[in-house]
Structure formats: C-alpha cells, structure tokens
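Take a look at this one chain, the form predicted alone, written out in structure tokens.
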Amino acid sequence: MDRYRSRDHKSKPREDIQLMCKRDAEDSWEAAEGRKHARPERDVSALSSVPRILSTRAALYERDFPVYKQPVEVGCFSLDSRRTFFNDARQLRYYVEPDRKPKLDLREGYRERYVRRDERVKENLDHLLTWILANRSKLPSRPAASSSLLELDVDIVTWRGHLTKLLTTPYETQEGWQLAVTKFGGTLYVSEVETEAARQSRESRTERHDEMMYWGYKFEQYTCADEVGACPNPGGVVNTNEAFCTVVQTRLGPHKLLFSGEVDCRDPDPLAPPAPSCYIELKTSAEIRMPKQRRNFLRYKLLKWWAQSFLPGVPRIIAGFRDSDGTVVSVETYHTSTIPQIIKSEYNSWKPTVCMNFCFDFLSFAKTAAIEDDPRVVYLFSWEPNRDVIYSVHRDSPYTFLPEWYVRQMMSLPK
C-alpha cells in the first residue's frame, strides 16, 4: 500500500513508494498525483497548493530491513560551559564503572551546583554547520551547477535527535514534531522547530520534572572521568551547556547522511575499537517492580534508547535504575545489537524494520517535496500522533534557519 497520497486526488491511482524511490525527484513528484503535471516554476505558492501527506501507520512499513551502512566518524567537536564551539575532543569523558550495588544519590547538588542550558535559545544546526566549514576538506564534494558554490556530496545534514524522532514516529502516541527542511547546494538540511505543545510543556515544567531531568546528568557525573585512569568528581558542577559531539557519515538506502549527536563518554580501554564503536550511552530509568512497568519500559523507553544508539553506531547503553527517591540501586548494560531480541517476544511491540523503513520513506518524501534549491525556502513537515505527515512551504519566513554566514562561506569556498 502506498504511503503517499494527495488530498485533492484521493480517487486517483497511486504508485508504490519503492518505485517512486527509483525515479528522480521530478518524475516522482509527477507520478504521485496519478497523472502528469508540468514541473512548477520557482513559485512556492504553486507548490503549497498541492498538499501531500505521508502515512505513519506501522503496518505499511513491515518490509525488509533497508540497507544501513556502518556509520563512520568523520570528526567531532566540543561545546564548553558557554556553548563556545571547539573543533576538538576536549569535552570527551571516560567511563568509570560504578560498584555492583551502587547507592548513587542523584539529587545531590541539584540546588547548589546545577547550571542549565537556556532552552529558549534555538541553535538549530549552527554548531554542526560550524563544524562543516571548519572541516570542509574531510568531506567529499560533487560538481556544482554554480561555479561559486561548493556542494557537499551528502543528501541529508541534520542532528541525530531529529532522525531518532523519525525512527520512533510509527509508535509514538504522545508528542508530535515539526521538521524544517531547506535544500541548498543539492543537500537537504533538516532542523527541528519547537511545536506549540512542546513550548507550553517546557514553560509549565514542574520543579519535580526539572529535578528528574537533572538526575540523568548527575548519573553521568558519577560514572565519567575527564582522563583515563582518573576518578569521577561528583562534587563538581553539573553544567548542561557542555557537550562532546561526534559527526558521522552513513547511508540509508540511497540517502547519504551526515549527522551529529552528543556522546556521553567512551570506553577507556586503549584496545577499544575506534569511534563510534568505543562510545557509550548513559541512561537512567525508574526501578522496574511491576509487570506494567516492564511493559512500558520495553515498549517506549527501550525503543528510544535503541534508536538513539543504533543510528550513530554506539554499541553499549549503560542504565542506572533508580528508586522513587532518586537513588541509583542497580546498573545494567544493554547491547544495542541485542535489544531487538529482548523486545521480540513482547506482544504488539515495536519493530526495528518499521522504524528504519519509515525513516527511509520520510527522507524520500522530503526529497520529492523539496525541489527548490534556495536557502530562503523552508519546507515545514508537521506530524501529530494518529495523523499523517503533512508539509507546507515558506519563503523568507521565521522558519528560515540556514544562517547567512554559512551560505556566504559555502558560496565562497574554493573547490
């Protein structure tokens, strides 16, 4: 069954997405309506008059697992306590295994030593774009139509978190999303837009919720050291401005991806495999005491943990399970590759193939929609639970997110 359909031509015959993926963007755009259309001129209003949708029904994506190439780290960067960018690994930390029966108080230091990042500041893709400009020689390029523009040989540039949202969409029941897509130099740049519901949730966050968010960072402080062989410093300041991020390249089917994601720590063993296979994801979760808690953990939390780690090729997730008072009482290790086996026997559970196929189809859908190569044009894709993905087109709008400094420097870089 086709995931694409038009609101204006519901009775028209529809092509299968697998066939559409094999066509170029223009032919796909025409075929999806069931009849030929002349390709529109560079008139965004003409595009917005033809709304298109993508279904999120999980059953539609139960086909063979798509080809996903092993992610390769092409670089990294660090952000300091003021969110200043550094093109190096100075913020990388090393994992220190806690005691077998830990008693880690996650509440400690919440009121005295907690510096929160200002979530009202929307950074979009800025740090990743800064990395691209600083490491242009590491990335392959392709011949550009414009003599002044240097084109990346990449189809998609985005954050790992945005792709995680796509992977989990067929099973998400609570939170919608908006993704802004701009085509520039033949590459689609994908940046999240905060929904109104997300803004209201952030602004009405309770003290308890805020403290529980701190617990995750505090667990990292208990289990990470700044140097190999050093001890963690749980008496230090927890500053959520600081971050170490990996930048990886991979391919999902025909889609060449370049994305970045924050990394908690790495294996201190000098014989550990190279990045990203040496990285470790740290998580906290409520202690599981009842069958319902276990079902929810497997159905929702483990899905997000798997998606977040599978995408960049992080092999291990170390989880601290806490009691109701915020004290970690046990630590478990999950291997990303075996998580699908853990949930396989659960009734009506999520399926990795559905997650990856939906992401694959969304990227194909975005390529088909975003035909105008212009940093001022944004294709805004929106989704709410139990609805289809829709999009609208905006020129010179508040949704524009590619900064002028990036566009200008990409236009002036030597080939």
The other form holds:
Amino acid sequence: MDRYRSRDHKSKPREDIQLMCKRDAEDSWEAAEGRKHARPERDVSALSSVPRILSTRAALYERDFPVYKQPVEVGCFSLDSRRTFFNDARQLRYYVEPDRKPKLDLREGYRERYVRRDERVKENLDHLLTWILANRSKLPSRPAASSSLLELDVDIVTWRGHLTKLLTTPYETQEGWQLAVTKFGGTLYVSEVETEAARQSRESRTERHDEMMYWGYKFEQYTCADEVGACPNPGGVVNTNEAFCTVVQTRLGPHKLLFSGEVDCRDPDPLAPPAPSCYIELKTSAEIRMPKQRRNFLRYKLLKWWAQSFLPGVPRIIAGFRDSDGTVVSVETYHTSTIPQIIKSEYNSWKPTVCMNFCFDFLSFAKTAAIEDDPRVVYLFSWEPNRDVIYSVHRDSPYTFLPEWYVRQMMSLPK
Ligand code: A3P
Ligand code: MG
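Switch from the form predicted alone to the form predicted in complex with adenosine-3'-5'-diphosphate (A3P) and give that structure.
Entire complex below, previous chain first.
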C-alpha cells in the first residue's frame, strides 16, 4: 500500500478540484484547531498531484534501515537561570556516579528549592536561530538566488525533541502533535505548536504530576557536578530554566539535518571521546517488579529513551529506578546502540527501522508540501493517534514563527 495518498481528481473539472481541495483543507483545519485562528488559504489547483496525507501505520515502514550518518557536533549553547542565551558551554555538567544501590530522595527540595521554567512562554526555535546567527560563518552555505541572502546548506532546522516525536509516531497511541513548517532560503524550519489537548493537560496538571516532573531534575542534581572532580550539590536549587544544548549536523537519507537538543551531562574523563560521544542522558523510571511493568518499560519507555539519544548520537543512558516513595534504589546503564537488541525478543515490539523510515518519509512529505519559500507562510502538519498526518497552509497567521530579526539578519549577511 502507498504511504502517500494523493486524491484522484483526474475525472473532475478544474473548479471542482479547487473546491474539493479547499473544503478538505478547511475540514481538517477545523477538526484540528476548532476555528481559533485565521482560516487557511491557498490556491491548491496546481497541487492536485501532491500527496495530501501521510499514513503512520507501522507496517508501511518496515523496510531496510535508512542511512543515518553519525551526528557531528557543530556547536553548543547554554541558557542560564533566567533563560538568557550564551554561545558557550557554561551550563555543561559532569557526571558523578552514584552508588549502585543508592537511596536518593527525589522529593527533597520540591517545595523549597524548585524554580520552574514558565511553560506558557513559547520559545519556538528562537534559541537555535540565535545560535545559527552567532555561528553562521562556521555553517556550510550554498549559493543563493539573491546575493544578500545567506542560504544554509541544510534541509531541516529543528529541535531534537520534535524529531523524537516523529520517530515514535508509528507507535504512539496517546498524544498527537502539530508541527509548523516554514521554508526560508531553501531550508525547512520545523517548530512544534502546542495542541489544544496538550495545553489543557498542562493547565490541569495535578500537584502529584508536577512533583513527579521535579523528580527527573532532582536525579540530575544528585548525579551532576558543575566542575570536573567536584561533588554534586543536592542542597542547591533545581532551576529548569538552565540548559546546555548541543547542536549537531547529520543526514537521514537525502535530508541534511541541523538540530539541537538538551544534554544532561558529560563523562568527566578528559580522555573520553569527543562530543556527542562523551554525553550522557539521565533518566528516572519506576522500579520494575512485575512482568507487566517490564513489558511496558520496554515497549513505551525504552522506545522514547532510544529515540531521544540515538538522534544526536548520545551513547549512554543512566537510569535511576525509584520506589513508590520517589527514592532511587538502583541505577543501571543502557547503551543506546544495544537497546534494539534488548527489545527485539519482546512480542510485538517496536522497530527502530520503522521509526527512522517514518521520519524519513515525513521529511520527504514536508518537502513536497512546503513549496513556497516565504518566512511568513506556515505549513501546519497535524497528527492524532489512529489518523493520518494532514496539513493546512497559513499566511501571516498566528502560526508564523520565524522572527523578523532572524529573517532580516539572514537576508543581509556578508557570506
Ligand atoms: P526523566 O527523564 O527522568 O523522566 P530529559 O530526561 O529529557 O532530560 O528531561 C528531564 C526531566 O524533565 C524528566 O526526567 C522529567 O522529570 C521532566 N520531563 C521532561 N519532559 C517531560 C514531559 N513531557 N512530561 C513530564 N516530565 C517531563
Ligand atoms: Mg534526562
């Protein structure tokens, strides 16, 4: 079966084609967004052969593993406790191994020493765009149509987290997503839009859930030091505004990717391999006691952990398993490269090749759809579990996310 399905309009007169396409776009738009923003607009008459939907059925993506080049770190940046950008590694922390049977109380400090990032503030790709402007001379560029426009020799610019969502889509049964795509200077910029369901869930988060979110950061505080050779400081403040982000370049089939992701810490050994191979991902998870818990862990959690770390080439994941009181009672290391073997023997398990091929095909689909090169145009891709990926087009709408400062500077750059 075809993953892409374009509608067969061959037998219809031209006005009908236009009407049908327009109505379809509006229907999908209403379903996804409940008429909150401006209506999508586009003359799709020239696009009747362009695929309009993408299936997410896992069985369609079971082909050979695509080429995915070893990611190369091209830079990094830091965000401080007030979310200010720095073009350096000042927030990078160093891993300090806890006991194998520790007793780390993840609840400690939740009320007194927890500063949460304001999740209502939508940063879109802004920090990554700031990094691009600050490092443009280091980035590969290609000859541009206009002599003053800097064209990056990159097809896709995005956050690692957005790609993780794409990788896990064929197996996701709970949460949909929306990705805004803008083509500018020949590059597709991909930025997530919070879905209505995600907004409601964020706004109605229980105190228990909020505390459990803290636990992951608290584990980081117990296992990371600010300097090589220093000790962690569990008495400090947990501030989720602070971040260290790596920027990597790689290629998925023909798609040249530039993306950034937050990194928890690095191996403190100065002889460790260069980034991203020295980076370590920290995770927490509930202790596994029953076969069903183990099955769920392998099926759902390891899929997300693998996707998140495989994308930027982070080789090690250190997991703290906590009891029901939020105390970490054991610590295990997972090697990202061996996770596919761990889950292989599970009945009806997820497959890395399905994840990567779906991402590959989504990017091809987005490239085919997003033809107009204009920073004010957004192609909004929407997906809900058990549905196909659909898209609608929006000009000068609230979805526009490439900031003027970025567009202006990219258009007036000395190359
Ligand atoms: P865990 O990973 O131990 O769950 P990350 O692991 O990606 O570095 O994120 C650090 C922590 O942020 C997570 O720790 C978790 O506590 C919190 N977190 C991140 N994404 C989350 C999400 N979608 N929902 C709830 N908590 C999240
Ligand atoms: Mg982590």
